[in-house]
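Next comes just one chain, in structure tokens: the form predicted on its own.
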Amino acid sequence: MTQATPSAAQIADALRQRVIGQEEAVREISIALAKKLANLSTGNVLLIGSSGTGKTTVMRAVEDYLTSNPVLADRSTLVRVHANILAEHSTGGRAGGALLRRILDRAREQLGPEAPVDRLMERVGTAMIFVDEIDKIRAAVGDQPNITGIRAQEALLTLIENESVPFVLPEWAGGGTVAVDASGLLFIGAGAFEGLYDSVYDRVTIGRDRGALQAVSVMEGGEVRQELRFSLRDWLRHEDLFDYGMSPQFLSRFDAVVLLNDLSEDELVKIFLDSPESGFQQAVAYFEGHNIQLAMSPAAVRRVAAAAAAQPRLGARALKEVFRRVIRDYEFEPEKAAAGGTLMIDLPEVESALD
């Protein structure tokens, strides 16, 4: 390992800038990146969480942190690819071909149109590949065949399993047909999986392993009862994604499967306040070119990440949800909003706009 490779424990430090609460998620993608910038072998990941727990935040901190470097930049390519554009390829058998071609123009934007097709090629042949929506590509809806997510599937295997393919050149690019070894691609998938919480907790229920999730006794105003608590990380097979439509040759080539957690109310908090997404920080500099400075009490700001809890589905997403309802008002007439150039929002503003 050369002295310009970081150790996966560095990409964790620079990920976790971004990435809020999902610890399991960023050190499995630091130890898989850090592995491919050393040039050895690594296993594929699939990203499985709710809308809103970070899958597209873990894809953006990944690309920023190789581009911020210009020693990692210049030994990486990265592209996202939404796994629907896959599918609406495969139909004609394109997917793995489209992707590669996605690949190579990435290539040739980092490098400049006159990079040699030699150097551009091996770019493609050492990749790293985010499939936005894997789960979209299922090979099953309901009892129906879905046949564009089971060729989207096949497409992306012929890549996944490191064989030699074929992949047509662009006439810019000369033309002809040429080998793509894809050993050295590093795949990365994620999706929300809708409905993969209800059907295991069907199983574990009223299904096939009825009776494996027991009842706890808890107590509450002085009275015992009894609740069932359900994890989806302590009760997800492999099977459960079988039947959700992930074919089994599909699936068995990722060596990670990481369930991204539901982000509790700190977590929220921070996101709120630090991420640079965040329709907090975009009020700040929208306000700052009115001349005024935004700010929020600390109870204020706890009572909108307490709002956006209650819609874990939703995750980080419900912020600006709620946050939008709160600032709205101020933000069509600026200046009528703040005092002395300033805007202060407290919780009653907050409990008055949620009401």
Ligand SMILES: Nc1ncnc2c1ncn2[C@@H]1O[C@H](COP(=O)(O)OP(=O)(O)O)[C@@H](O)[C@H]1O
Given for the second form:
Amino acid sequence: MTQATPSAAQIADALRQRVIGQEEAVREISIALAKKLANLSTGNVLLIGSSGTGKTTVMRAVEDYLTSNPVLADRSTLVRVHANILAEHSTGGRAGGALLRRILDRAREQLGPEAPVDRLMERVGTAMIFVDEIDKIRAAVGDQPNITGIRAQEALLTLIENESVPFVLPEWAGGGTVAVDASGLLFIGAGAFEGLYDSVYDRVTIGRDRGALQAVSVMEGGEVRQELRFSLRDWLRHEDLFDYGMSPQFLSRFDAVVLLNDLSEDELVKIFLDSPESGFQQAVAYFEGHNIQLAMSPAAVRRVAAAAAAQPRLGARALKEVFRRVIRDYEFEPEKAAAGGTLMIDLPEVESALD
Ligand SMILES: Nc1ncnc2c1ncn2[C@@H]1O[C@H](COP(=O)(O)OP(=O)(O)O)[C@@H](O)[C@H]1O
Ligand SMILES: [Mg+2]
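Next up, can you give the form predicted in complex with the named molecule of this protein, since the form predicted on its own came first?
Below is the entire complex, every chain and molecule, led by the chain shown above.
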């Protein structure tokens, strides 16, 4: 069976089933993926976004998209790793090798133990690698060098765009050292880069580029006020990421740097209602098990989203925390509050739980 390679727009449609908003990230990754699946070369992508804005969700969405489609699953191998493990495995001069080994194992899982080693090794050189929490491998923290971060960046550098990486085959593959052409690997890194926002803000207000960010006049209640409007998107430069601890050699291997947005209240409402991992959906399933239909009024949902939005550092994760406070007493005694098989949560219930 043959199937045309999916277009970037088709991939984006699939990803949007799971990812709310973050259009720029969805598009950039869809393009990279479309090229990859068509065996064309494509640049690596770096995602930067606050905690809980969907970085890992995007990666999982891609994973699910590829594994749920047998034709695509047969064409691609994907691994998702935490950047931290790169540092762990990079000690003892085996830089990069551990990651290749992981891909090899994954390819074998996909193609089966009978698959010829040549075919598996072909997969190894053309895999997709998601490096999550990539901000954890900064080369320096403050003015202290961070040895594990430096090692991890070096480990990745030995792989990115390298046409000949020595790789020790495991016993089952015959042993011995082979050269892997790693130039076909696609890397997608993601991290929160906590503190980046503040440091760039400082640079353009009180630091090196003092005065670059100009106040604008805004009208409020009939009065004109001066206000600084700052958006990381407008001001982020590569140098800020160098300062953060990403080495220039390392960073230059990423063609696209994409910023994820902080989620709006509307987006939080959507995530709360629709995301399969949302606390609300989990509660719905729990009450279903007790033959109770859980429902929330739109006003109640909005109140939960507003409370979550007021905790910007947590992103959508705040939804879970806020909703726990609302739902826990009902979950303790499910039958108690349900009338005629339905548990309806309205605004007053949310208000009193959050007070
Ligand atoms: N843009 C989004 N679309 C859908 N769900 C999201 C989004 N952002 C966050 N979430 C939800 O919030 C939780 C944390 O998101 P995650 O992707 O792990 O954040 P991070 O950016 O820190 O990796 C997940 O349960 C996910 O379902
Ligand atoms: Mg994450």
